[in-house]
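This document starts with one chain, in the form predicted alone, laid out as structure tokens.
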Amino acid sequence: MFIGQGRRTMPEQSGKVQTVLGLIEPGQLGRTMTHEHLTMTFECSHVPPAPGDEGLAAAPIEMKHLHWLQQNPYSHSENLLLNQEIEAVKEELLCYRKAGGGSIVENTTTGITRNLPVLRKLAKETGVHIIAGAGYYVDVTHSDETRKMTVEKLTDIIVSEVLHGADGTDIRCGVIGEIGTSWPITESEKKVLRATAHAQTQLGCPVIIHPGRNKAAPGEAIRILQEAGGNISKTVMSHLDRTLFDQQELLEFAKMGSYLEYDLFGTEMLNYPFNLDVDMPSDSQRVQALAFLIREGYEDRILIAHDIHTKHRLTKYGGHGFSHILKNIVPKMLSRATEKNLQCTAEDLQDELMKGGKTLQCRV
């Protein structure tokens, strides 16, 4: 979250956090969700409904259809338009702040309808610090213009989004990401990854990666970033809870040095439509995975969030909302820590897993 002392940053930016309302000190972050969306569209990932479910997919979101929606969230077109729920998101953020939340890292990048003026408005009206993401999402959202850009041009755009403002505004992004990759990683995505590494070198700021839905994807993305000069110690690998399940493979990836993000808390479905080989874990299994990483010594490299990106995950529609981790998951972690006698205290867990100012140590 912190802006490092890169070649292009100003002295007043070094060691600070760039929010949509301006620079703040790291100590002002408070408890931070490092991977959320407040306004975006996800039509790029629409999944046609199963035969016979076309009526449900076209029906208004109602309580009687909630279970179907939870199991088929990407087959309901309206559900993919989170950008229609600004007032509901505002209420969520007020509840999040009341529950002890301080900051949100908003991971919406070019391709999925980033809306910086709305983010600024939400930050002003709720008091929650919002850090916006620079860069590009997965290949399917790249425009023809983006595909034709050189790595140098892409780098300049990402750097400008952090230093000067994005999307024709003066609102500056504070992280690079989420940078989207598919599997296999496409040529356009490889260019964006290389540009991301070059921009990070110039800026000294953190990078957040969305890996493809394959166990080899996180490592391949890291390899491309490293070869382009990226700082892996200041890079976050997202969505590990739907990507790496084998403990030894997880540890091998952890040795590469990135932050390990479990950011799908609250998401539980029987069939994951983007990779049917994946058995989506429960929240209890996520907690167990984090306990394993803590026992292996990675407590200072773990980040957690919800990755809310559809309507049905808002409390307005019967979902868990942005306060789920604070209200439900942290108490679960603390109870398990006591039962298992983990080598950490309750305060350690809350600090290491929730306080972005301590966890995402990206100063140089």
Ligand SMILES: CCC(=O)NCCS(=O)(=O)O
Given for the second form:
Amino acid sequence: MFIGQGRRTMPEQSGKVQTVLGLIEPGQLGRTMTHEHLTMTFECSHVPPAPGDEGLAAAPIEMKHLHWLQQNPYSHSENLLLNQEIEAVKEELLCYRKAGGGSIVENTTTGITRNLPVLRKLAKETGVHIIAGAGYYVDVTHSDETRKMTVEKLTDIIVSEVLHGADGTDIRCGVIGEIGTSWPITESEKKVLRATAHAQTQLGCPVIIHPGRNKAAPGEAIRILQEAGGNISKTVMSHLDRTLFDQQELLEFAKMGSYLEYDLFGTEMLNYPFNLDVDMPSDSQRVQALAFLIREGYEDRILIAHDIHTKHRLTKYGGHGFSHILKNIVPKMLSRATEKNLQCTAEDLQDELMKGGKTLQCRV
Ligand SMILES: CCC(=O)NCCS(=O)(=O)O
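Right, the form predicted alone is done; let's see the coordinates for the form predicted together with the named molecule.
Shown next: the complete complex, the earlier chain at its head.
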């Protein structure tokens, strides 16, 4: 999460984590969800409701409709407006702190309504460290102006968002991403990926990639970054839980050296509308996938989060909220973990998982 020694980083930034309230030491982060959204809009991904469901799709969110909403989250227009829930998100963050959470990486980039003043307010009012994301989401959200930009211009903008502040504010981003890619990756997205790599070279900061919904997408995005000089060991590949299922293909990808992020914890749905060939895993299956990666030696490369990006996943609407991993998933992992050398406690496991330790083996 920390900014490295880049050609353009200021000496005081180097080795520090840049939050929306300023620089902190990496040791101050605490348990960190590396892929969340606290305020954003997702209209770009609206899915028309099935014939006959138009009434449900337009109805206010109510208990009796929750199951439908959980199965069809992208067909309810109002559900896509997380930016209307600042107070509810603030309450959630206070609960997250009580549950042992310390920091959140807020992955909202240009195209899905990043709101840095709101992030700064939430950080001040809750004490949660919030790290904001620089750069651009997927092609359908690129403006004509963005599409016309050269790689050099895009690079300058991303660098400036980290060095000076973004969206006309003095609030600085601390990571680049989530950088959106579709499948196939479009020309405009390729330019943004190259600009991301160039900006990373100048800044030494972490990069987070949203891959297209195809098993070839993560590898292709990493290749483009690599060719443009990006630091893959400081790059996160998001959403692997809906993208790579075959164990051998997962290992092939893991060898490329990025962080491996399972960030859809809490999302369980029968039909994944963006790719009907995908069987969205359950949380238990996610835990099993992580156990497999740990057995294969990748425990230091795994990141986990919820990627909350719609209203229905907030506890206000019967969802799991930002504390689900700390309250439910970590104990589940603990119940399946054996430890090599030490007596393992819940505290040990949480520390290992959130800070990247080495001592645990899982027997899932
Ligand atoms: C903006 C949030 C986001 O892109 N989340 C990923 C959703 S999905 O592609 O995994 O369905």
